[in-house]
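Single chain ahead, written as structure tokens, the form predicted on its own.
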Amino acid sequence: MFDYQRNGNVFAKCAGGLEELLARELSALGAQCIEPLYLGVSYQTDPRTLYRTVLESRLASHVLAPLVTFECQSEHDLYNCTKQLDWSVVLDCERTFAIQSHVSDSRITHGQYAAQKMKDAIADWFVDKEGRRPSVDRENPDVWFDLNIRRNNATISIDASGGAMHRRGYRKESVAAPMQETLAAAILTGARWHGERPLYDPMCGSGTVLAEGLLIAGNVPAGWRRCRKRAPTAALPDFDQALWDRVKADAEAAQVEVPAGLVRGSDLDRDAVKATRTNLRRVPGGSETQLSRVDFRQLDGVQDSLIVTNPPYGVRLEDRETAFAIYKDLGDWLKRGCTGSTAWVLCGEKELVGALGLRPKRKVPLRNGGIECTLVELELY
């Protein structure tokens, strides 16, 4: 039997290196018994805090509400234990579902195969009980299930976030090697930036840093667009529509207008500036954001600001020599014209940190997509 209502344990997933930041964010949202773990944070919650997390968290990638845990030594264990559960508690034949899965250190070694066995068990349960089965929709299902098998123990959860939370919904155009939305938000969170001083990105790419900056400065929930049409938490067995509506209304009432000129950006590439303009039009206050097509080396500088940028670093662009030259020029520009500012630069390789020619105040290992990166903080005097 599912034990979802027996406790309020939830697991919020995040990218590696963001666990402590996410733990602090969850505490501010009202979570209890918080425990940072590998690639996520375990915590206890009530429905209101859970809804707030799904709507407002800037750092979590998924919020998982565990349904059941069982020993899983083989594919037969997975199928049989899954088929014994009462799936009518969380699903019916009128709704679609999908399964995301991950396996590690277990006898079952293939996540996609494990998801297929779980899907077969759910389908067979409904066929036995009702003579028909719910359909699978891998793009936009009514219910997302998460299957995690670690050390031969399986946990099945409902993804209360309804899919990947980094997909805010504002990115319509992109460029090579974009920064993930949750990572951009994490950098701004780590810099303790809330809109007190100007934010500038001299290589804005598709505008992710600027978009996340606008959301933070305007106190706009990260999931404001993703959660507009339906509540991702509606898949939960004890979903409360009235409470969800109150949580959304409270978040909307707390939004503020972003001062003109607070968030600015530029890029040498015409397509990047075009992509940024397109994307920022889908963010509150983004249409008024100051953007320019210019090489940062031609700028006088940016004083008394927070500078956050993700320069090209040769891994995907396959031009290491050019990447090192850009980093050297960026370091020279920061030293020359950005006194009183703080810069956070996402470097694709450790060697690129040295190319900046500045002593970092802090180095943080992070991942941007599948690329190992080093984030450096630079104080400019």
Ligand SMILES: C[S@@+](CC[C@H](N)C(=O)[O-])C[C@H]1O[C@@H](n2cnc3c(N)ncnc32)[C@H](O)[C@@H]1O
Given for the second form:
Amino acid sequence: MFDYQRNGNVFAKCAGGLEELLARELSALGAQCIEPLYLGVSYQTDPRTLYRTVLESRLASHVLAPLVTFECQSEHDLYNCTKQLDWSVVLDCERTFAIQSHVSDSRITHGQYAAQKMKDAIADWFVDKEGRRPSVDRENPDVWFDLNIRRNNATISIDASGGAMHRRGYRKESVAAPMQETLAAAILTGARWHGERPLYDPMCGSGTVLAEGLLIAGNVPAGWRRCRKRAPTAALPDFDQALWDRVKADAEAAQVEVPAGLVRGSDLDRDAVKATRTNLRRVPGGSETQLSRVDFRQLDGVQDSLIVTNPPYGVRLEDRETAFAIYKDLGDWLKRGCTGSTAWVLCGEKELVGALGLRPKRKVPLRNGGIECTLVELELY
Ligand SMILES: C[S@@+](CC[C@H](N)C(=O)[O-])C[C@H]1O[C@@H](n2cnc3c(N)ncnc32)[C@H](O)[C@@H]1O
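Since the one above is the form predicted on its own, can you give the form predicted together with the named molecule too?
Whole complex next, starting from this chain.
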């Protein structure tokens, strides 16, 4: 019996800063003994809640089901302890696998090297038992394993989400610097938006905010597209297909139609509007979304709505000057035409917050695709 089967403990990973929000989401999904930790949340679950998390969580990036934890002072410990597991319970030679690894504060310092050692141990275990070994597929394996070595303690888990959950499957086209899907969902969740008032993104780029808004308003599970063809949880040794089917059917039955005009957006750039249109076609209710190609400065305004956007930011000096001008104009536009609305603006760097010329109700430091950002909430009276 593996660790997660014995104690029901699993670990949902998330981006830094989202731990508390994820804890709340997991509680609503039925998780117990929830503990927000660094870059994730530990919780206790039965199989139903575990499947629900994998299918429905909007904020988690992976859900890990631990198999075993052991002291790991050296590569020999890693190899020997890995080789002691009965790998036939979680893998066979007909299935492919891959390993994602993370190492911190430990004698083993290289994640990739550690993954290589673990792979060797699994391959050797199969060769000893069966004379052949399963293949590695780093793109689309049947089973994803996660190896985490922290302070010389190694935990080997099965990634029950079967890879990164932010890859919802609707983003076919993209623009420069798209917002990560889990972050867009987190902003909407933090704003406590469930579709009660209109949502608008005046710089929609590839449409991530709009897509996540449609999923939330339609009560569509974040993983509905990833999980359409196969259950990521099928990699678990105790996977229950009938239960998974019931969880999916319940989620499908709970979906609702999104009212026309509830979610809208625009962008200056023709390719961005085209990308948004393409992507939204792949989201339930997204084909009818109102989109326009327009400079936000030409818009009259958006009243009594939720406005969520991330304007461009500049790394080069001339781009930075343009970025400061855009933020100033955005602040003016919000003040002028958006009374009764709340705006959440993801600012590419904290210096840009001041350029908006509005006093934020809240400032939240966040990372978007490796960049330190500041999210601000603005009440527009
Ligand atoms: C960082 S991207 C937004 C990314 C988007 N959130 C996504 O997930 O793909 C910034 C967008 O602002 C748009 N933009 C820049 N200036 C604009 C303006 N004055 N009016 C409207 N859109 C503008 C750009 O075309 C670009 O698509």
